[in-house]
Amino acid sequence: MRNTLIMDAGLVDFIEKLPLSKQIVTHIELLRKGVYMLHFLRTADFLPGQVVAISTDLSVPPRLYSICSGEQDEKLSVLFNLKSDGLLTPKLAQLSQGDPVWISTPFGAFLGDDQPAWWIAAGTGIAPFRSMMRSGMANGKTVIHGGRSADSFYFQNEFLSTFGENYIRCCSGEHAEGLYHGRLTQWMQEQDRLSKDQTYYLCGSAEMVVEVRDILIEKEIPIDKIMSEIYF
C-alpha cells in the first residue's frame, strides 16, 4: 500500500516549513453541520488528487487539504471539518469573502488517471475524488463513500449524475432510499467479485484506510494496486 501522507514528526517539519503565499477567499459554504468548502482564486496550476497547505495567518501552523476543485476550474477549493479544539479550522469557519488565507503550491503523489479503478472514501475523504471527476477521469470508475448520515454524502448529486450505479453510498447511521444501510467496509467485506487489474484508491481516516486496504487483501488485491490518502 503506498501511503502518499502520513502524519508523522518528518511531515509535521515539512509541512511548517512550507512557503505560503497570501490569497483571498472568495467564498465559503457551509454543506452541513460543522462541514465547509472554502474557495479562493486559483493561482497555480496542479494535478487532481493533489493537497495544499493553508492557515489563515504565519503564526498558526499549516495543515493540508486535498483540492477537490476541478483543474480547469475558476476557484480552488478545499472541503474542511470544523474542529471546536483545533487550532485552525474553527479560524477556517470565520472567513469571509475578501478575507486573506495563506496558502502553498499544490503538491502530492495522490493523482488519479484514466485508467480504470475504485474511489473509495470516508466523509471528506471524497474531496479528491471530486477533484478527479470535474477533471474529465471519471470514465470506468466505481465509487464507494462512507457516512454516518443521509447529508453526509457531499457532492452526491454531482456523483449521482455521474456515475449512477457506481455510486454507493454507505451509511452506517441511517436508513434512507438508494442507500446501504452499514459501514464501508461492511459493503467491501460483502463484495465477491473485486479486479485484480484495477488500482484501489482509498481516502479516509486512518482506521478506514487500514480497514479496508486489509479486506481488499484477504481477496487477493495485490499490495501495488492499493494506494492511500490518510486524513489527519
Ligand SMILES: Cc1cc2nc3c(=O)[nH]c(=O)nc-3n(C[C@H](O)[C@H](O)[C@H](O)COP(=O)(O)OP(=O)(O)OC[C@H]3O[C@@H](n4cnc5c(N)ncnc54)[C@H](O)[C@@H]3O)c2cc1C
Contents of the next structure:
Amino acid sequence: MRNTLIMDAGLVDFIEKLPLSKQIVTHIELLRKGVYMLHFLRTADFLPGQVVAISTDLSVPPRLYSICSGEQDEKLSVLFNLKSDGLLTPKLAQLSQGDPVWISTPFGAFLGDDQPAWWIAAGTGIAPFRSMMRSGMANGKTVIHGGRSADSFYFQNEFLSTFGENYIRCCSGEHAEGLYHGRLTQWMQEQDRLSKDQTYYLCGSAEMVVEVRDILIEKEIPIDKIMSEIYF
Amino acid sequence: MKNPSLFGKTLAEIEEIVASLGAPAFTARQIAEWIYKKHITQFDAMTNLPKSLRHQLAQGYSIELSTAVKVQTSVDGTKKYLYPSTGHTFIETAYIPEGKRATLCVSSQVGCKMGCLFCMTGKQGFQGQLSTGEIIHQIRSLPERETLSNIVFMGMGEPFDNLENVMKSCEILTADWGYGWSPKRITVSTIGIIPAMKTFIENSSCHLAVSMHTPFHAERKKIMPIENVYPIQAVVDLLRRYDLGKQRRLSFEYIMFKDFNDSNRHIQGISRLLHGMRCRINLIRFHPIPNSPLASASEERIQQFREGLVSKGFRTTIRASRGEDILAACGLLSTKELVKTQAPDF
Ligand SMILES: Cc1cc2nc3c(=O)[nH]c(=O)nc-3n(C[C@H](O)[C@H](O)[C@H](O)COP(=O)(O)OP(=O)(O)OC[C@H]3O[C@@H](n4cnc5c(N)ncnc54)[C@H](O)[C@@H]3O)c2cc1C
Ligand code: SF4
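Please move on to the form predicted together with this ligand, as the form predicted alone is already shown.
The complete assembly is shown below, putting the previous chain first.
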C-alpha cells in the first residue's frame, strides 16, 4: 500500500503544508450551470484522492477541494459547485485566466490504489475518482455516481469509455437513456451480492456518505472496507 | 417578516446598530447589559435608555425568546430540552445535574456534517448552522440556568464547523457586558478541524476537548472521516505549539469500543501521541446506536484501560453515563425524526 505509507510519513510536517501560496488560474470551464472546473499550473506532486485548500483572497477562509486531474496531467484542476449564498464559491466562479488565487500544497489521506474497489460519489464528489482514474487506478473498479439531473454526471464520457457497464449513473430527478432512475442509495439497496473483499470509497455530502455507509453495514460489509470523504 | 433579534449580538454588533440609529456609543453597553445581565425581553424595560431609542429599537428589532417545546427527564435527573430552530428544524440540549454541580451540553448545529460512525447526530446529516442567538438561547432559556456550573459544547454538531457563531457565543458568555462567566467554566469540544481550532486557541480562553477515539491514523479514518484531512497527529502537533495545558484545560475524549480501540497497544499509542503533554483523558462508555457495527468495551476493560493510562502518567477519568434512557447521553442526540427531509443532491 504505497500511498498510505507516504501519507503517514507526511503527517509529521502536515501543518507546514497548510500555508497558502499564490498561483495563477490558467483557465476556468463551465461544465453546466453552477458547476465549474478551475485549472492551475502544477507546482507540486500529489497523490490521487488528495485535496488542496483554496481561497481567492485572504479575507475568505480557505475551503478544501479534491483534485480532479491526474498525476500525469500538466495542470492541477478542481471541480466545484457554486453555492450562491456561500462565501468562497461565488468568488471562484468570477475568476478568469490570469487571476491569482491562494492555494495550499496537496494533502489528505483519501487515497486510491489499483486494487478492485467501488467508487461511490454524489455530485462533485466524483472529483477524486476522476483523479484516480486518470492516474492509472481504473483497474477493477465499479463507479456509482448519483445526481439529481441528467447533466449532473460530470466527465461521463471519460468514465463511460473507461468503465463501460461498470459505470452506473443514478439520476433521482429525471428519466434519461442510459441512466438508472432513482437515488444512488436505492440502487445500492437493490444490490444483493456486494463483495466483502473490495473496498468501498464514498465521496460527497454527509447525507450521501452516511446513508450509503449504513446500507453497506446492513449488507455486512466490514468497516475496514469502507473509506469515506465528506465534503463538509 | 419578524424583526431581527438583538439577542445573540455581541457588543461590537450592538455598537454598529446604535450608531446606525444615531444614538451615542455608550448605549450599546447598556443594551447588552439589559439583555444579558438583566434578562429583559421587552425594550420598554430598558429604563435608562431614552424613550425615543427604545421606540426605534422596538420598531426595527426584537428581543423576545422562544421556549423549549419539549422536555424529557431521565431517571438519573438528566433533562433533555428540545428547542425550535429556523426552517422547521430542532435542536437538543442536555442538562446534567451532578450533586452541587450541573453541566449543560449545548448544540452548535442542527445535525452535523462530520459523519462519525458512532454518533446519532452524524447519522442525521446536516440541516443548518445555529446562529449565535440560538446557541446562547439554550442557556438563557434553561429553567435551571442559575444552577449551572459548566457549559460544554458537546451537543449536536461540530462547533468548529460553525466557528464564528461559537466564538461569538463564548464572547457573550464570558464578557463583563454579557453573562460574565469565567472561560474556565466553558469547554468547547472538537474532532479537530485544524484551521478553526487554531483561530479558537488564539482568540478564546475557554477549555478545549479533542475527540481522539484512537491514536492510530488508519483506524481513526474508519470511524471519523475527518482523519483524512485533519489527522489526529497533526491536531496534536498543533496543540503542542501552544502548550495549552498551562493556561487552560486540554482534554482528549476517548469512547471505548470493544475490540476496536481498547487494547494495550492503544494505551501505548496514546502514550506516544500525547507524550509530555499537560492534558487529561476522558474515557467514555459507548452508547450503542442502531445499525452500528461497534459495541461498548466492558466495564472491566474500561477500568483496566484507565489504570494503564494512569500508570503512564495521564490524568484519566471515566465519564459517568447520564440520561441514556431519554437518549440524552453522549452521541445520542438526534432530531432526525422531526426534520422535514430536504431534497438530497443524489
Ligand atoms: C475534504 C473536502 C473536500 C471537498 N472537495 C470539494 C470539491 O471537490 N468540490 C466542491 O464543490 N466542494 C468541495 N468541498 C466543499 C468545499 O470545501 C466548500 O465547502 C464549498 O465549496 C462551499 O464553499 P462556500 O465558501 O462557497 O460556501 P460556504 O460559505 O462554506 O457555505 C456553504 C453553504 O452553507 C451555508 N452556510 C454557510 N454559513 C452558514 C450559516 N452561518 N448559517 C446557515 N447556512 C450557512 C451557505 O448558505 C452555503 O449554502 C470539499 C470539502 C471538504 C471538507
Ligand atoms: S461526534 Fe460530533 S463531530 Fe462527529 S458526527 Fe457526532 S456531532 Fe458530529
